[in-house]
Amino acid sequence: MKKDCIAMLLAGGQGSRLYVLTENMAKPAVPFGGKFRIIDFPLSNCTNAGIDTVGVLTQYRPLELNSYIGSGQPWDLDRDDGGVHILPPYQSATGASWYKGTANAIYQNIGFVDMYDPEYVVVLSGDHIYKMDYADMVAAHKKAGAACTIAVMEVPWSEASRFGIMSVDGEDNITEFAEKPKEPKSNLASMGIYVFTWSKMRECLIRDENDPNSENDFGKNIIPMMLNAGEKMIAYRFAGYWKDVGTLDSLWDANMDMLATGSGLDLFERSWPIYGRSTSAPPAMLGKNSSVEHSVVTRGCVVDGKAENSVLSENSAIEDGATVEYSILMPGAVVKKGATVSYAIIGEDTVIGENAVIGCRPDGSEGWGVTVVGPETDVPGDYKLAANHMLNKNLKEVAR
């Protein structure tokens, strides 16, 4: 069946920078919030601005990923005329393939989107937080008659060296593009969610892998070989919220941003929902002796202790006599009695034993950060893991 737009979401990332977090599971399943996923971000994106056709190009341990997408059900894309479909890199005639960039990972699946004979392909990112229409943005690309249409948003000008750059004209015609520049000639940066028009993408994505040289990489082969091309390329401007969660500052900020009024990030929007897989939990309890403060409590928590300006996830527990404060606790995380956690990242079924102080308030120091703890761990009571450290489930600390 014809489409008219498509999606294909590159969910395949390590996720390195997540470290302890990531050691079994890709960057795009990691929680958020309390209930989501990151990936759920992208996916009601798509769904809200109507693209009922997403292929999920996965690689990177990506069993935990494929188990939360299933079907599709929670984000309405099971659906026989498209839908979600998992795609993983496979074997061909001439052998197995890693995908070797974020270009090489389309190429690879040339043959899926031919299926749907798209005019458009919107290419995402399965590692940011964010709502966006994409209808919005492909209209644009429409109006403009673009060959490539990339969604940027102003950033800070220390921040901008991080970035895929654009210079654009007084009609946001992009006239130069730079990737991650030492000395940024804008502060116009790329938020990896591209539109392009499916007949001269796969021009590009072919005439790319046949060049030995190249990276396959949309930000430093495609753009670049499109613009050097004369196609026509436009920016799209956003100004909403938006924020990679690819370190583990970033990912605790983006929550603690969820708490905040006036962040940007509202997942109270009926407007625009963002949907996700649920867990069969029973209703959240909160004990006589608890105190909860500026918190998200999610279903199956149970909560005897005192928790301030922290996300409670689903199936998480403090003790009678514990406190979290500034934390997040990840699904299943139990924090004992009298255990202390501050400004930390508790991992998935990790248990903090009684008396264990996690983590601290910021004391002004250069050396002080967020302390994680990776998932499944036990830490022994009376344990202390100080600010800016990491432990796994082995017991290995590290400074980060």
The other form holds:
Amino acid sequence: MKKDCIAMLLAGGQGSRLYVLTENMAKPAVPFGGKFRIIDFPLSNCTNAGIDTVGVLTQYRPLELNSYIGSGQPWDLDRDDGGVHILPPYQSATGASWYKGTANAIYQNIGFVDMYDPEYVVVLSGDHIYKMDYADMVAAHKKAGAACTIAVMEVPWSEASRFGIMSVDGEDNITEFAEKPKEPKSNLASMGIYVFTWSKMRECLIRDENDPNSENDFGKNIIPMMLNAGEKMIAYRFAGYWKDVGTLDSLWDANMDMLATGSGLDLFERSWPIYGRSTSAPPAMLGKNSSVEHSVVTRGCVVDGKAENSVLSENSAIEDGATVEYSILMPGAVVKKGATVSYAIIGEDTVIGENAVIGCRPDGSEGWGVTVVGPETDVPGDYKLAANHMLNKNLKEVAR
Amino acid sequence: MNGLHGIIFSYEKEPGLRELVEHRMPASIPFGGRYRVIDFMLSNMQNAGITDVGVVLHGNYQSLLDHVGNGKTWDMSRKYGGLRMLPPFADNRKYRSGEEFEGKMQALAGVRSYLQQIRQDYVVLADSDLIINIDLADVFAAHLQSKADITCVCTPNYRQTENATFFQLGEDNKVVKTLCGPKKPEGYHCLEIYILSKDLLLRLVDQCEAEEKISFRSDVLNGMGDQFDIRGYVFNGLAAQIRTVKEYYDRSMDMLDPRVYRELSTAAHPIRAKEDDETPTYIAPESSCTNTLVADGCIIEGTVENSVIFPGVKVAKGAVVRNSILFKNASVEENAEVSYVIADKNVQIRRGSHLNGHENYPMAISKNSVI
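For the form predicted together with the partner chain instead of the form predicted on its own, what are the coordinates?
Next comes the full complex, this chain leading.
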């Protein structure tokens, strides 16, 4: 039963900045890139890195996520010894409480981690798109003899104040941590990916829980606490593609990055596959009069109209005379005859009625932005949804 | 519990399939951009609620074992029941005619101990090389209602098939005449899906073995037809047996017909295939891909028309693919052109090559060839 290293995946967040897309599901369950969901990335990274035990901490609207993960078989995580475990908040003899923060979520599951008695625990987020070898990061952690290793990447100095910023010495020992600093002293941003030596982490979680003023958050509380205690903490530099898809704009961007060869997001590279749960749809059918350019299509897509610079997910359809450009059709979305979808995200199983116009190209105006239609929305024919607007399934336009 | 048990027969060689069966059995030929032929019958059985299926193996069955695995794809990886692969000589004896069985009854005699242990009262026998999306639960209901001894699925829509069986149906769809491999087809084309009770099946297996009879259709349906109440179940949908390269090509092209595509991929009765774990397909700017079925993991930069494209295929800039079928990981390099070609797995059509088959004689290119 003893494991060298296990992973704890924080998947309980609501993802409120994805608005209508997460009204009914947790952020990690949001579809990405045609046939994946966001959580496929950390789960596939785990299995590719040889981490065979993963605790998934769920809280907000877990149904979709739980049924998607199931036994863990698509990621080869259906194991008798280890495997994927869904860990929701629970009631104990002394009462019940929701996960108060990221650190509290793991605190409440100390019993789960102890069951595997690991030397190291990798803490991951369920809202990042990236391919990363956690084994290499754990090796760096071991080599340095660190209590905590934090994955960082260089960001442009102009954007540094949006991130948690690490200052390091010449050997990448972390000397200072500042959450969204106004005047950043470094441009190394935390990616929210941590490796802890479990014995140290366990102590810190208990100490943090006993502090009534703590928000029980890794970034805000645990990391500063360990720094102040003089623990050895190192930065692990990562240079590949990484994107936090916690906002509508970043979700749209990351999908578009799949199409851009220079973006660094290469899902065709086969040495580090991303796995997802399979559906039984047939291959994509591109009709006689269809026109598809610079786009991705996947099983179950039926295209009779036009698609350009777009991501068409499983079982999505574009009918005759309809046009989709610079947009994401999530699984099962249908664009009816003559409709136009431009710079938009169309939610799962949503139908865009005939001749409707959703979003528009960037027109230089200040209020322009990506247009979003929530899942399971039946948009009537001839409906016009302006740029930067959102529509939910009750056909209510909501402000972003 | 569902009272129906599935038995699927696989055959080693169909000489008419030429290059397509050099490295595999007919049951594991790729079809329709994503499937193997046997996926259809396994899915039909799964969709009818059948939980226990035996696949009678024949000859060199490694490729079939690799594909079917433990049956997980069809939810048949079960602790109790589920999918069982039945190699020849399961009963540890030789077939009278030599190394391998030559007919269904002989094959069944070879797995008699398995048949004995079937826990359902009825058995459906089917071939592994039939492309069909049929509601077997409805066939079973019709069988029970008619109180027939044997129900045979047949179709009025005749398609060219080598060595086919035909029925003439009388009142209440009773089979009044069976013709095996007639020169001129007439009546209903038998799709070689049969439902009968386990008891009758065992009796027939024993009787045929004692009388050295080997074939279900000629020795049972034809030879003992007058002893039993044999009924036809008329199926009007798409059904295709694949026994020659030409049949394979034509049925593959039929998949481009939106009506056929919808029938085979209806959400109510999905056909399930082993997960390919490929990323979505990328279609580049200034390329064209029309009237084509395209699987995941492909990169299309050239022109593709009227074709069926399997996972991981690459069509480079300036390349033209028309009326062709490209199997997994095939590649057509820059400025190469192919038409009426079936390129097997990993085939590379090098830069600038031109390959043309003919509508009546599609060119099949063996696995791993470099041209």
